[in-house]
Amino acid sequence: MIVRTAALTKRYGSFAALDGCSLDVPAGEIFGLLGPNGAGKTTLLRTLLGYLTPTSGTGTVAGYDCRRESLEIRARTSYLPGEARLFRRMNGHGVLDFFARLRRECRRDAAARVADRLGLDCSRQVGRMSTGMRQKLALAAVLATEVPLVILDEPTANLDPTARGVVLDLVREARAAGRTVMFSSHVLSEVEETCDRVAIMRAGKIAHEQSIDDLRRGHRIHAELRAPFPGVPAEFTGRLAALPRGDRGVVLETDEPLAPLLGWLATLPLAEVRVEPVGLQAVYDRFHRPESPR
């Protein structure tokens, strides 16, 4: 695992961002980190590089702890910070420059490469760039150094649609180049289409954990009967949750394989059947509903 926590906990006083973190992230993936403001997705990333120190647990990143060997980690680690701040006087090129001059695992010409590829103008001094043109700047920096594991804190924001997919294109490349990939995002889609594994943070914690692959495997199956529900057969109890919907309706989900559930479903007097998968969005929202607490 190039990523490790164990009940890593971040406290002021009585606050806890970060509440018994544990979770692992095999390397050569992309990992997505979900939740809301103050879910404790930053606070994660930020003790993890060691600009935190965590109150208890541990943390490591590619087997150094993150409270007592910080800089062999950031060594190995490039980062994109949620708000990067950038030289206001300097261009685009001198940017590119100074940070590949202060790491030498940031290759000058990639970065070049990338920030063509966003479509930036580097010949633009910093100041006057908008908010989407400097986050592309950073990014430029951050996805041309050569290390292990990057890890990017809501890389897409501020960003139009179409720069949008380059970043995760960039980010896949990322991945079959052999680097880990660690992203926090609020736009579900992105990290449903680009991440191998998911996170969902809730209050400090980690609330759900589930791989892409298993995700695409649910579905869920709204039908309409002519006559009353009459219930989950024996066969299917754990394997299948039902949800009435009034007298004659209900959701069915499920991860199993769906040829045998379409089997039984054949013969129910079916007046409307749909059956969709579950997606990213309905996990998202069993531990983040708008009347659930933030």
Contents of the next structure:
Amino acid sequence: MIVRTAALTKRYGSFAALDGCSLDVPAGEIFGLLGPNGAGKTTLLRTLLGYLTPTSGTGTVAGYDCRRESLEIRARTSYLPGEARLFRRMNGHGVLDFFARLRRECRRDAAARVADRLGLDCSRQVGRMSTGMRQKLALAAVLATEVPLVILDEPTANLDPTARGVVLDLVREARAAGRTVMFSSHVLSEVEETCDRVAIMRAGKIAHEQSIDDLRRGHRIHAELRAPFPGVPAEFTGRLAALPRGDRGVVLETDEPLAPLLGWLATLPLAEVRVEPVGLQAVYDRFHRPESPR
Amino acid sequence: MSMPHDVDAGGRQAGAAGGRFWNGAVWWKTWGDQKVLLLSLAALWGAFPWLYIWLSAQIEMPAFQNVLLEVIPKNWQKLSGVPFSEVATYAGRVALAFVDPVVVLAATVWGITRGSDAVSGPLDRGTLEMLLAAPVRRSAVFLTQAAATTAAAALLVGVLLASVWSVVSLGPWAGRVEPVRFVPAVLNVFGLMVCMAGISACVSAADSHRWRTVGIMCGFYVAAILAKLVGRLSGPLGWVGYLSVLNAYEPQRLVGGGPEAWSLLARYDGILLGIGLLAYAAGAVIFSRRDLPAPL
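The structure above corresponds to the form predicted on its own; please provide the structure of the form predicted in complex with the partner chain.
Now the full complex is given, and it begins with the chain already shown.
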């Protein structure tokens, strides 16, 4: 595991911004961190990087302790903050030169290539750049840094759809180069499209963790029957959840392959049937709908 | 993209472009940040002694002595810190330039402006987040900025000294007084700059908003002026003056020449530089240990 936290907690007085957060991130994966504003995503990332001292619990990155060895952690990490603010008086080239001088893992030529792919004009002064352009500039510096772990806090916020696509491609390329990418986002579709594994945070805790492969295996079957639903056969018990919808309707959810179910489905008195993947949105809604249990 | 070998080698300093106390990138960035203020103050201090002495020379010495020794009440002497008879000399009149607001306020503005930009400035602007994402020690960021600020202050007092030296050698009072007499006074200005910058940097290290750091330092400066005045003017409350760092800023007492001036300078600058350096050290510790809030 490249990132490991155990009961990591950060309190501000009586308020727990991070509340006993336990998480493992395997090396070489793209790991998505989801949750609404205030769920604790940024606090988790900033605590791991040493901006904040944890109140209790432990957190390690590449085996280094976030409380005592943040310098070693940062030497192995490249981090894009949620709102990347850069030096307003410098131009884009100056900013990239600065980061290349600041840390030797930041490759100036690679940064120029990333900026080019994102369509960024580096000759412009940062103070005259739009929010999206500044985000691209920060991404160029961060993604050109060759370290084992890349942490991106909402990397595609403020970007146009084309640039979003390029960023997601760059994230996949980073994984292909053997790096681990941890990123938080509110755009579920891009997380589902890019990540290998996701964790959903709620009120400072990890509420749910799942691999995207498992998620893709999950299906939801909406069925309208001409007769009452006869119930789930014993052979599928525990692998198939049935949620009644009215007198003749039922929603079946499964994380198992669909093929064995199809024979049984054909025996049901179906008036109408619709099969759809469960999707990240549905999983997310389980934890973040207003009526979801706290 | 390949992984840099020094990252996986387990070296404790892997990736860090600098050590515990120093960072080259931060050094050059700080010079860029302070360039405009540095050049402005250099222009001001380059021109001011010439202008001041040219204007002062418009009043002949006998007339000046008459006003100072006959017209102004004797008990006002307490405010000057030196006897009026010493002020009513060519050296004394040049020394007044060092207590003129143009010099004192510029030295203070330099200290507060640069010191407040140590931590709360970039924290407020949000630029500290990306900087500290790199494997750079906080102490190195803080102390490198301190070194650049101090080096620039040395350059500024160099400009001030060069200007004073040239006007005393070539100006309207050429040959009346030796320019070397003003070196201790100029070094006292340097002491004030380092002291104010150090205290401002220490406050900045604990703060999150630059406007608040500047406000606190302005309050501190006004309090220091008031304490010095109360200490000077009130017999029973004379001890209050010792609470003011400005009590160690007395350039007009340092132009007498000889070993006395240097020993007095050692005392004054010992206090000012000592406080400044202690404040920098405390600021480095505070900054290294504190939580840094996310940019708003």
